[in-house]
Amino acid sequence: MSFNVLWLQSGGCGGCSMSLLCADTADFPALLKDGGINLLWHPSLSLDNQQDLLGLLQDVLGGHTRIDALCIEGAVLRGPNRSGRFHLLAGTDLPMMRWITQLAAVATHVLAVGSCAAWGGISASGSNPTDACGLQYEDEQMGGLLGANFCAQGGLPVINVAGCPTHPGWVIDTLMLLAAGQFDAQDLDPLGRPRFYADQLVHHGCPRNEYYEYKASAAQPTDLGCLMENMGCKGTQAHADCNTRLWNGDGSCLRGGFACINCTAPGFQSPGHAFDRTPKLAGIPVGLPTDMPKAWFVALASLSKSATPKRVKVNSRSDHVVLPPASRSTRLR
């Protein structure tokens, strides 16, 4: 029995279905036919059209068809006064937040796919004139659209696949997982995000490992070293596999030169401080890496910066690899 799958965009800017489109495969419609997952619709890859969705979802809320997972895409737009009228589904003059509600009382699962469907995301950020939340979530709250005792009929609450965007491979994966049976509350974290990415930090693989380790920091944008001390970096404290499961098989915000911003994790879109600039008290970052006591940090930190061999601290300040590591033979004699 195929997998049915209905995904909806809502308030956002479609990157996370970009971002689907780079899954790792040169035949997704085949990637998806051999996890037994049936894509009912989805408002970039579907040849139907809007008649047909909207057929679709009738036969859906009747009960003739039968959706499996409702993936929701964007944030859910409230306003004005928690009309929803700041977003109409196309051919209906329903606001989406009805039909998102509807469905998912029908639906076996219900994922959040982004950082927007997720907690509000993006869509929420500033003054959020559009009274954009999430599935469940309203930033760190529980709540959101669908309140914070919701759980669809497989048993399991919203599942938040966030990231901004989120990981063609986590989509896929919890898919594919949900789809053979072995999906269940374990397997999600405390905010409801899949474990099998979200137990992993960005800080595991970075390339710029050797540089955290001897707390040798970059003071500017292209500078080679660790980006946490000064660039606003949260790896040591963001919840994903970036590093480990690259984007296209080959890059990461890291990777590109761009401090990690913690885009999976609920207002990680206003942190109260330029993305950039790493904020401090006495010198000290305030966001640490999530395991380690202050005091450890501060006496590591001095350990390692007293111990750090020149050249790291020389490439560390940058663009390129100054100085190169020693040639010496490693036999033992």
Given for the second form:
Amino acid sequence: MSFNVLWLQSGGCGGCSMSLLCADTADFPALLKDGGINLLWHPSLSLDNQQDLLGLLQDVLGGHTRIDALCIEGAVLRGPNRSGRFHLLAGTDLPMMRWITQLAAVATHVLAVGSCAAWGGISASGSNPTDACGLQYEDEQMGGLLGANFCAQGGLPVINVAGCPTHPGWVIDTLMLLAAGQFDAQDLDPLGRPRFYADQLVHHGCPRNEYYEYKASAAQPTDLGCLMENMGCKGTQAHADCNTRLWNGDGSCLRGGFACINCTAPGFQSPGHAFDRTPKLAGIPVGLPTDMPKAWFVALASLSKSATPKRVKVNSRSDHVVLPPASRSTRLR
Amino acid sequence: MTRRLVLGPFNRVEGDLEVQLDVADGLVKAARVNAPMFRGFELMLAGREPMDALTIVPRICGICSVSQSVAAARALADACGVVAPPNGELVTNLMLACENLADHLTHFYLFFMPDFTSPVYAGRRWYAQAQQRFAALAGSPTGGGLHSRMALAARARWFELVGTLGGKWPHTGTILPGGSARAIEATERVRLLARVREMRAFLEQTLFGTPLEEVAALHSLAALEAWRQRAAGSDLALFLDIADDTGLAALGPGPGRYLSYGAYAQADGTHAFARGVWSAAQQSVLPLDTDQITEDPRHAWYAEPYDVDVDAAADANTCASPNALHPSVGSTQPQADKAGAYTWNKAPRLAGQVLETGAIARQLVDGQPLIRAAVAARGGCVSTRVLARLLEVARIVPLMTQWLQALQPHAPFYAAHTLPDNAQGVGLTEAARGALGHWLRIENGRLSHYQIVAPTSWNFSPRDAAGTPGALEAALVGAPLDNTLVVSALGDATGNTSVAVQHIVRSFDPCMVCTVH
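Now the other one: the form predicted together with its partner chain, given that the block above is the form predicted alone.
Next comes the full complex, and the chain you just saw is listed first.
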């Protein structure tokens, strides 16, 4: 029996769908099909036209068609004045938020695909002009559209496949695990994110790790050094496997030369400081590595700075390797 | 008797779209295009640190993300006067071109061609072949779609260019006012060149069936006919057969005025694809005066700062509403209950006129002879829009190879800049779908004003204060409806659409999420 997926978009950029289509596979439809997944409807991939979709939605709500996973991409737009008027599903005159509420009630699992659907995300930036929120969160606060106590028919709360965009592998792994019946409540972290990626840190596998160890920090874009001290990087606090499960071949934000902005976390869109600068108190970054007491960090940082090899120091302020590592035999004599 | 049909949601376009049609005698008599979602990015940007725009604006759009980044970076560069070093311009062009080409592939294989696998066309001689190559990849029980699958795999692999140059796609943060945050080594360049050759191989084997240069050099309709014979098995040749058989040249005429801001900045200040306005009537390129751009909110759900006596304006036969403002002074304040409004998209005009933008505009302005000849013979229509996109694909790949070879490893990719506390800037670029502009102002070190005019804002514009419909609205007039359509089981308020309407809408490759930024 195939695992039926219904994918709908609301207040977002569509980038999580575009990212999904970058999945690392030679044959995308076969990847899903062989994983037991049947895409009933996807806005970018279905032939069927509007009447077919509206008919499908009626079938689902009438109990004639089962949806195993409802994937919502984009934030819920509640405004103005909680009317949902900022997004009426085309052809229906009904607020998208009403459609989502009804469909979530009958779906076996509900996935928030991307940080907009999970927490509001970028769509809730600044003054949040559309009153955007996530399916079960509004920034860090539980609630959102469906409420803190929402549980889908399958027994799980909303599964927050957060990221901006989300990684195609995070979505596909989640769907394949669900389809295989191998995903349950203990596979979710405290924010409802799949632990297979949320139990990792962006710092893990970062190619700038040697610079981090010695606090040899970049001072400007293109510098090879660590981006934590000056350039706003939150990779030591951000939950995701971006540097071990790479993006678009060999990419990640750090590898692209720019800071991790912790885009898998609620509220990342309004960090309270410029994205590209590290906020500091008395010269010490405010956001320290997760699980690390401040005194230890300060002690280690001053020690490692004083022990920085010249090679690391010089290269950290260059856009290419100026001083190569010394070559020494590693054989035991 | 005139009936009103409401069509939507449209799939295989980016974002949510609704089209209202007034139909009579089996033809569309009038159309209104509704972008049914509001997102409010211009309001979100106010009060932010100026450089935050580079994190926020790519997220306007998941399919035009790099283009949004480039427009913002150029606007910030304009505000502070920094000039990116040659390497910075080259890698920016490479990322733009990568996204542009991928978007054209996505449009052709995933969004546009699947319509020809609709059961409506069963029985056409090309139907089985269309099924086999272009069947939709979800919700379709028929299988097939082999070339769409190959294109999707080639596209995913292709975006590994941005993986290397920009860390990820969509939503890179590598693009900066002073160039790029990521220097490229010689070893990376040879790998990127190999990736470009892979894409060339896919295009030459599947889409074109001949070397790219042969396609890029096509200069007349006669040359295209001769090329078709040589490349009979290719997807472009199949498209041309289908276009002839289904009469796509008769569908969706554009306004005859085409806008390009110029694509791919060159070191000498020009563009690889020139800037300007192509007038089909005058058969000439007119200079572009961006001071003449306005956005008219009359039929959009936005507040109008100035009171207008509508009758007096009509009596005086005034076209320009005082609320049709240049984007350096325009505003975007939602007013969901505004009478007479029907979309979240304002009406952009250049000197009061409706323009079309996109690959067809770029190639016309740049003087690509085949596209000029095709538009002269058939008009800007469904088939010429698609042809222009594919021709642009053939032109882009050799340019990308040149740019990669022009990179100078270990020369700078980035120039530092300091943003003034008070400044303004304009950033113009070409997204796959056409002219994209950002207008910003910085006051006391914060963004105080941000206006964005996106390509689909032009193409899917609503009526302006004078009642002149936008490009798609006009292009739909006269489109035939399917026989089964008007007698919908659900009555007049809704109904299935005609394939002609689907072809016309998708021929513009709309990006609704950009439109409703």
